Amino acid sequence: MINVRGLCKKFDDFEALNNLNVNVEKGSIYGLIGVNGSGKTTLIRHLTGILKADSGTVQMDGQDVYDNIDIKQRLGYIPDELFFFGSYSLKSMSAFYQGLYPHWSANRYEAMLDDFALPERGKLSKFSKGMQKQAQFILTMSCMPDFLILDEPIDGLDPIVRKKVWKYVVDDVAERGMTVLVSSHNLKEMEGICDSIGILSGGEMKIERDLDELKSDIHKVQAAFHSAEDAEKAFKGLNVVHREKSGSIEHLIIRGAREDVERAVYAADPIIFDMLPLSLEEVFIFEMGGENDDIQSILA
């Protein structure tokens, strides 16, 4: 289990993170995601222990992270800007991890070796940067971690390799109990793997739910009316979160139970009603505010 509580970090006036706090059950996908400057970088360096909280406390079962060992060992961390020693070969490198991590596994490494087909002695330097992805990636599982921390881990990945990547990272938290999580902008793959979602904004958690509880209670509503009062009258007393017109169909995201929504809905005796289900980009982009540029960008 992952444990962030109150966790507060300043650099000289800015205040990058506020009493924010995370939970991520033991052997579940947990989905950071948030705009640009959200705090999503900063968190992930208190939880791989690269920087020391002002205040607050970042815990793996139950042991502070920051200057810990053991949990280090424990912990698998692929950041979205990878680093290898300048003429290190992937064989190099796996001898350097075996070193570092007691629970390394030779059988992973040379299974997922020939699975993503690298060169192992050629220099990481000279490998396109989505090569260097997959070897950061063969190396980091086959130290077996307790806890996986992700950053952007499928950009410049083809849709082949992205599979692969996702298969080995489902197939460790089913087997072995391992937790995980991703910050990633691709959140339409995001959608398809994580067990809950923490949406993050100026470096406080603005939502932190079970994936299938967020996109429950945010609707995404068509209806026509007889008239304008019946219309009204369908929507009063209802969380509109945006409202729009194209003809005489009423386009509508609404907050709130499902059988709120449609009880009201139908009382106003509508001629046409559907409701149809928000992707998780959607929840996002409203959730955020709505439709807004700088919150849209990061979905280009």
Contents of the next structure:
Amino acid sequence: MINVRGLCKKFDDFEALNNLNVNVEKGSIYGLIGVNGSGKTTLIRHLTGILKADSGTVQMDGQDVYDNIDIKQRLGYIPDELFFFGSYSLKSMSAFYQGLYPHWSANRYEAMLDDFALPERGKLSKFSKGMQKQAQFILTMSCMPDFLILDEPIDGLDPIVRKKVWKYVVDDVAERGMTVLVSSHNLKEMEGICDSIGILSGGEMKIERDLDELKSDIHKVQAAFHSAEDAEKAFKGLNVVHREKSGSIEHLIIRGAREDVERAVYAADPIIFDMLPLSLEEVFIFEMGGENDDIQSILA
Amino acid sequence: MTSRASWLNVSLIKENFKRFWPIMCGGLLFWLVCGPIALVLTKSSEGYSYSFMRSILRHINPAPILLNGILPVALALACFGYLHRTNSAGVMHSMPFTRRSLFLSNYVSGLVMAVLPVAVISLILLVMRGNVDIGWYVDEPVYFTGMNIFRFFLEEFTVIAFVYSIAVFAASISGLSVIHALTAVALNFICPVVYLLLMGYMDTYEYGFTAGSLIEDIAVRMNPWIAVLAEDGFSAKEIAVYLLVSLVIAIAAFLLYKARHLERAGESYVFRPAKYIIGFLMVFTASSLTGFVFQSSLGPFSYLLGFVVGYIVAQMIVNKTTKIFTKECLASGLVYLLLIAAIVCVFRFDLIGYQKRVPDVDRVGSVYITSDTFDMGLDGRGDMITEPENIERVTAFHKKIVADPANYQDSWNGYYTSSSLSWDSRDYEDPKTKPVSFNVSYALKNGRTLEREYWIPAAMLRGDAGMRDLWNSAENSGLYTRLLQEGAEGLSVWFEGNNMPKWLLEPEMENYDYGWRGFDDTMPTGATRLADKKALMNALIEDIKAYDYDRLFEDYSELPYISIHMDFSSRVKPGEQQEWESYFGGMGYTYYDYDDEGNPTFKHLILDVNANRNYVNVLKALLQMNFTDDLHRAVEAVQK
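Same protein, different condition: the form predicted on its own was shown, now please give the form predicted together with its partner chain.
Expanding to the full complex; the earlier chain stays at the top.
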């Protein structure tokens, strides 16, 4: 498992991470989301041993990551901005990786090379951004990592390749118990694969929960009542976090158990009642305190 | 927790060789062309070119010296280039390396690639040496020997290790490849430049400071890359010191590498102190240079001029921006200005107590006085003064000079310094203000030396009773003559006339009223004319004994005189130490002859005396000897 405790990091006077805690269960996929500048990449650079914490601990399987070769040999990392040695091909990069990672699987490498149909001897610098991302993915997954850290892994990939990438990730999680932390702005795809979610804001963890639990806890409600008194009666006692009225229709976002909300609304005999769970994207926008226009789009 | 304490990563070293071998091979090719290939091309029927061989093994050839600067820097740029981009720095540090193994693997691979070309060249030279003869000059030792090739390699290794370690240090503190390259080169010169600037301040403000060749030598020796230009190579001690310093620099580079903020890749310097120190050094250098050059015309503003230029350039470079008038930049600029002002004040007001320092008599082992103002040096008749009584006379006069130099300031129209006072800046026709140079060098009993160089009014020196007594002392008058009593059999003499009247000049000097005249007359080495040589020496000794103190202050520059060039040669005894000292403020010096194996055979002591009308006995002796009419007529012209 990946465990971050009380992580703090300052860049000069800017506090990038403040007393941050992260828990990623073994064999799970953790989605790290947050607005730009929230500290996602800084956290990832600590998780991959690039940066040293000012204070706090960053551990994998109970061992510190920084300057720990044993852990790093079990760690795969695909950064947002890739780097390959100049004039190197996939073949020569694979030879380099093979010397560094003891669990390197030549079979996996060959199989993925066929699957992604990349030219092994072509210069990586001549590849398109998407092809470079695939090449990095092949190299990283061929290391058979126990921990996989992905920073915008599907950025620039076409839908077919994206599907392949997620399949490899999900299969390794299922078959080998690989632990994954992925940061992406593509929340629709994150919603499909993540087991748990952490929302980072201003260097602090705003929410860290199981995805299903997170989604079942907040609802989008549309309802109309016979009278205003009935409406007030229906929502009294519920955790209404946003409410607005359009004609006779009430639009609300309510936090709480689905059954509790239903029970309260039905008790007021609604003329119209519709309740939907929020998508991850909607949860994110709402939790990040989106502008009124953003909230409108969630409620629409 | 570090679970595996590996120091080097073989995979990374191999990869570095795979990636950067062209740089190494470029260096090797360059060496081959400049070394063995050129050597073969210059081969004649007598063997390989001695001078070319020497130029390589003694590091005189400029091409390899340039390569010693370029190759290590290029390899440091290549091996540590990943540090200067955030993506590459991140990826490399996320791989299974510790920072230590990453640093050391890159350091070692770069160093090996930098040294390999010169190692290969040394082996090739070693093979060539066993198969060929080489020509050489009679007065120079043989160079193409196994020992010299080994020494050549060791010296090259020292230079490369030093320059490479500095380049790696620059990599650790810089955040951009361009800044890395510039810093790597500049850091090689930082110590010599700072040293020379401080010596410049001493020269400008410290009355009595002497900027001798020793200063340049020290500055040059601060970096082996520059020091190889001195041609005499490195001693074992120097090699050990340079390698130790290289190691210290490498360790410092490693510690900084460990503490490096990777997220600062892309900035000029990743450590704030480095930014400020380098910024200050740039501003200090610019400010000092304009201060030295324009001080006489602009005064204190001369420093300000360089400060402004240096500030603009330095802030743009270290902050990588044109916005250099921010609060932070201006604050650092103000600190720089205060520091520079403090440094100037330290020297201007002699806060280090340099000017007033005169050693106590009981601390002085010997003292040596010279003057380049007189035709016969103040030391005139000898070299070292060791009698306590005479030493005290010198220190007493020295104290008088430093007591209040400002007293001379008005009459001399300038502040007393060795550089700012020149002959042109004052009226030297006036006997009251006519300046004379007075240089004093104390050999202290603790092994150290204290040297001072002054321009003082001639009247001050002439009127000093202590210095007059010193001139007339038995110790002073005895030393000169001792040297002239070298064996007359080994002596050869030849003559020249100077300031000769028109009728005695060479035909090609028909447009001159006064000038030079050569003579056919000589007195060769050996028994020939032995009596004449002895007579000439005795006459010279008599004239020197009679040389009056007041006569030092008279101007003889326009009088005709006979230059008497004497060469005392003597066979070098087995085990005799070679002495290279000069005598009489440069009027006399030594050199040696060598045999085929480079061993010294003959020592030559050369002494030149300019005999004007005051050398009464010498002139009289010359007239009595069997010389040509030309020489006799020249002597008569001098007597008039």
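Positions refer to the first chain, counted from 1. Basically, rigid core = biggest C-alpha set you can superpose within 1.5 Å across the two forms. Note that the structure is predicted; figures quoted are calculated from it, not measured.
Original post:
Has the Cα of Glu244 moved 2 Å or more between these two forms, judged after a core fit?
Top reply: True for Glu244: a C-alpha shift of 2 Å or more.
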